[in-house]
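Only one chain is included here, represented as structure tokens and corresponding to the form predicted alone.
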Amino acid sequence: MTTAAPRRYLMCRPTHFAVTYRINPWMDPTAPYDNALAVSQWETLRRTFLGLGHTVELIEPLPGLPDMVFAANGATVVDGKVLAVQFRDAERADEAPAYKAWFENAGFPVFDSKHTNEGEGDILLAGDVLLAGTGFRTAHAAHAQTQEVFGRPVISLQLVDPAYYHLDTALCVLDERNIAYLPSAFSPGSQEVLRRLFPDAVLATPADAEVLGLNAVSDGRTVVLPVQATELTAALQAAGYETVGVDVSELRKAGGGPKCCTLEVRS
């Protein structure tokens, strides 16, 4: 386990979050949702943050973009590069300029995506190399362009549960040096690569993962999670690490957690 050192995160506020149509397998239009709560706990997942030390910072949500809260689908953000997103829905689509503008308006070297790419969804800092995970939203083509714009090795990562279409929906960087992930989450190969990588991993239950635990945001020391992961929760503070359980239900009944509404801008 690493130092915990302040972050510094991009969220969006859900003042538009809504379920009214249907892209992963977690959205159910015909289903109620609540606006107001999902605003609610969102603000507990950003004052979580606020009061671990790390730095907050937010872009204008903008009408009729309903999963723009999903930060973490903005952009790709390490040594100050900026590689920009490309979704794969149409619906989506507008998030990936507004995202674009933000970092150039800060000051960051910003390069366009050639293929289709859901930024930290499926492009994951751990120690010295990306994970990258591909075969439901970002393309296999899009690995060697992140390769290029960073200079890492990047790891591919084969996902084949559709439940588990982001890398972050299957998989969190712990710290530099090790991982949590849901195994049945990956293809055979992809299983052995995450095995010989990080033989000290923590291992998440299928129970765990369909409450999106595995959709965490660690610090190195703290580990930001929902509450209802309980077993995983337990296997991490047994590992060594400090755990903050938080309640997104509402927000993921569109498929996300507390990663996919935080995006790490790493300078």
Ligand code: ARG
Given for the second form:
Amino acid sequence: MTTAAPRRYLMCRPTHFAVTYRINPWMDPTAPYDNALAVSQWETLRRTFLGLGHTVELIEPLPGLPDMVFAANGATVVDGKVLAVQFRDAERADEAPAYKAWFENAGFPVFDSKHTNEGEGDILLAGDVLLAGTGFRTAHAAHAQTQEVFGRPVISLQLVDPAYYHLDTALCVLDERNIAYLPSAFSPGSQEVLRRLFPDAVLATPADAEVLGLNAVSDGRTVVLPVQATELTAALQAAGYETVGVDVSELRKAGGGPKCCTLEVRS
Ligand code: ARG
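Let's compare: the form predicted alone is above, so bring in the form predicted in complex with this ligand.
Below is the whole assembly, all chains and molecules, this chain first.
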């Protein structure tokens, strides 16, 4: 386990959060949701990061983009380079230029995406390599571009369960050496890849995944995860991690958890 270095995160307040369309199985536009509760749950998440010593920067939420709170989908940022995103669904398309502009204004070199690429939702840095999901959102072709842009090996992983449509709903990077994941969310070949690369991984249960427990943010020492993921919390503690449970149940109605709300800015 590594020690926790302060992280820099980009987040987007869920001012305009709503569930008005359905682009993943968690979303039910006919079900009630509580915007004020979503904002207060998100605020608790932001304060949790600040309490752990991390920096949180904010991007202005735009009206008409109810999923913009899910900042992880706004870019992939590694070694000070930014790969912009291209959403699969028209409902989220206008988020891409907003996140791109934020990074340009902050002085980062930004590379345009040539294929569907939903950022850190599907592309996760694990030590020296990038783990990249495909099957539902990010195109397989985007993995090759990701490898070119960052000059780091990209390991392609095939997602097979529509409930776990982004890699970060099925896999969490815990530190430079280890991950937690739900095996059944991956194809047999990808499960074998994960077993080879991470023989000591923390395996999540279906019950953990159903509360989006794997959609967690780790700084290498402390894992911030949905409080409902009780089995995963115990497994992480047994593996030597500290845990902080947060309740983002309103955001889960859109298919998102703590990690979806958090884009790591790595300089
Ligand atoms: N409603 C959003 C979508 O389906 C949720 C995105 C969750 N983000 C994530 N990184 N998994 O696109």
